[in-house]
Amino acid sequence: MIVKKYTAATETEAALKAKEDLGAGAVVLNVKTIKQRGIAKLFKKNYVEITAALEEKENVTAAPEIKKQPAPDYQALSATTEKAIEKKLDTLHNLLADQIKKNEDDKLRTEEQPKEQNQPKQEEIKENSNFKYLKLIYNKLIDSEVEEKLANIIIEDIDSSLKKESNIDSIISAVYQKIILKLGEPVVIDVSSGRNIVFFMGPTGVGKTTTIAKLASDFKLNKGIKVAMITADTYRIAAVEQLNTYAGILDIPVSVIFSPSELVDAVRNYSEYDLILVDTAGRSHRNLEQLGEIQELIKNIEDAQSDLKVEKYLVVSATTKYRDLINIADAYKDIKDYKLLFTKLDETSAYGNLLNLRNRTGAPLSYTTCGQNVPDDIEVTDVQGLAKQLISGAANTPLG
């Protein structure tokens, strides 16, 4: 496989350069915006760098060519992200304290009553300090788009368990632990106990196909697992072509099925593979007939009584309005034991919907994606980092 980088003013221009150099079969693997720094940004414009690849058919089975690409260091990425979030949480104490002081100073400046009448009693200060801190944290949760009812439940639970003279550190710690408990432990694909078939379902446009490619790449290149892919998304020609392209680059077999009845035969052909990833067609949550096709796909495999462990992931976008997420979850309620997989975290600055939908459905979180890069932009949901972001308010940088 030939891998090269190209730069241009726009992504389109860079892609055209890649096509001209490598040919029509070139595939864009990564897109990065390079920003000018220092004094150079006054005279030079930002530009786009893309990484493109061309599969050499005569070497398509040569595994060493694929393995030459360095695997992403997920632990290093997580450590960097954790440090940034930890720093933000560490400064939250000062942020809240400064805000309280400002509110009190503004109140003193605007009130015209005698000073002795304005001075609160020491007992009142102790009783109200918890309320002030909790109210500010509540506002942060609302800024993060945590559902109002859920935010109230969290704050009320904490308020009832606090001492009257609690300091802000203990209050933040209590809220943080409460959110961690509500988020729960992420549940991800585990091939250690046997063969798995994993269905990815959800509405159109949430990135199911790209997510499957990321997971397939990670499991094959980083974990050495034998992976196969099946797509039932024949409604979108581009989806089949996209999956075929990734399959060719990764040297992973892929099958296309046109009806639920074909799935069992396709799975039998992959009896030597440890992990089979199934891309279902994107369905509107309003179209009950189309949702029935997905249920039939899953039922056919469950009824086949094979040695495969069946897993289901509901893929949704973090940018979707909570009202629509509720409708989507309600549409899939008859499919039991699915996990939640959130995409497009890089396209929002508020992560409250991850907690909202987890709380509403009871389904465990699993993975999150943050960008289009394969296989880099996917990770197991960082519940500790997510909890810290929720307490800190709307995120300034994407989680992940």
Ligand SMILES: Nc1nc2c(ncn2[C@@H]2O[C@H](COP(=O)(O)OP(=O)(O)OP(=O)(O)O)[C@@H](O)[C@H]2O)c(=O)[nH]1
The other form holds:
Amino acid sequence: MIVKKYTAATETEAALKAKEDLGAGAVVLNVKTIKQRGIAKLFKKNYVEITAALEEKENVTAAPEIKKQPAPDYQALSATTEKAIEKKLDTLHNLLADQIKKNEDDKLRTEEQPKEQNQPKQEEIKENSNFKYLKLIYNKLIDSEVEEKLANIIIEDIDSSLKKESNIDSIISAVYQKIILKLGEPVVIDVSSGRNIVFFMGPTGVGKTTTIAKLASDFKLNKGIKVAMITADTYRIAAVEQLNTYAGILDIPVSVIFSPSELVDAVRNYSEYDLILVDTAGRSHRNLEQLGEIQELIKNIEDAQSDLKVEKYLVVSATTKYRDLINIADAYKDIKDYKLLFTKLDETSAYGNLLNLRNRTGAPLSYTTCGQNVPDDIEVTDVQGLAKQLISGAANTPLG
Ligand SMILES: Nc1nc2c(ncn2[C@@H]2O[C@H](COP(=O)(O)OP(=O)(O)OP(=O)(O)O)[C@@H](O)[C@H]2O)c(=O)[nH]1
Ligand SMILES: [Mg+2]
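Having seen the form predicted on its own, I'd like the form predicted in complex with the ligand now, please.
Let us now look at the entire complex, which starts with that chain.
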């Protein structure tokens, strides 16, 4: 893993610098505003410092003995970033420290009982402090509903890269950074380099239409982009009315289409618009015929070879069981290059599924929504916040 710091006037500029230097795979670990102090305040502006990281490709053919040596990049990482990250993780540290103390107290209490006295203390011998902390963090990840296999991989990776008897701060930092790299940088709608048509697909009732309304509002009112909407959801009268209502409030045109060929015509009529948001009817992942219709819609537009960039978002609810999410993702696997958009984060306290599905599909995260309010309850996935929540176990305070 390569970790470096970049400074610039804004977070976006600093992130761009990181991407130029480390490549598109770079992810932001931490953002800090550096305020000028004393007399410098008069002459210099505040600036932003970001810490970015790039996970190097794992060498599949590497001989096993490489593992024996401490990874040099990890050492560099601790030195350069620990301070900033430790600060951010203060709360987490306290929480884990409390938990450890509680575990130790419990252990002492158990040991005081005469029955236990004769038993060999094998566990204690085995448990060096790294093991103890990692076990605790592992339990927190499981509590956050990170799938067991993935939690094991994360913990084993960290374990092999740690110095013996590392302190809790560097262990938390290492896990935090690993999770951020696994979550990756969110990918969102970008109209800066040309016109976009964006398809929203996914199971019934997850919040596709509501999310479209939130995004339409943000792009039109906050970013001044010309937005149009199309709905292919003609299965329910109420669905068209729902989108029409939002369109009316936002003063955005909306077309209703009944077939893939009508979509091409509707898009042609919107040649003046920079962003076209397409709502599709909720599809059961068990109904492959309906899924085929969505594929056809997208293919028709891709084949039409207009100047439009075609983007796809698979909208899923954070409250859905992981096993069902896997089935949903499998059903959509023929639709290439989609992004994952998680809704209803306000209705769950365990965010493991975001990491699980991101890891399983390889599709980037994008936005998350955390309530029914249009336009407010949406944000670009807060990867840092999410990583912290995952390490501290099921969330007490929801994200967003
Ligand atoms: N709590 C919560 N509710 C949400 C969120 N997003 C949408 N909803 C609600 O979920 C319900 C369904 O939302 P829709 O936008 O109609 O969902 P859809 O995916 O378009 O549904 P279909 O078109 O029927 O497939 C509505 O009551 C929304 O207000 C969210 O982030 N949190
Ligand atoms: Mg809908």
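Here, rigid core means the biggest group of C-alpha atoms that superpose within 1.5 Å across both forms. Positions refer to the first chain, counted from 1. Predicted model, so just to flag it, every value in this text is computed and none were measured.
Asker: Just checking, between the two forms and with the core aligned, does residue 380 shift 2 Å or more at the CA?
Answerer: The answer is no, as the C-alpha of residue 380 shifts between the two forms by less than 2 Å after core alignment.
Asker: Keeping the rigid core fixed, what distance in angstrom separates the two C-alpha positions of residue 10 between the two forms?
Answerer: With the rigid core fitted, the alpha carbon of residue 10 is displaced 44.0 Å between the two forms.
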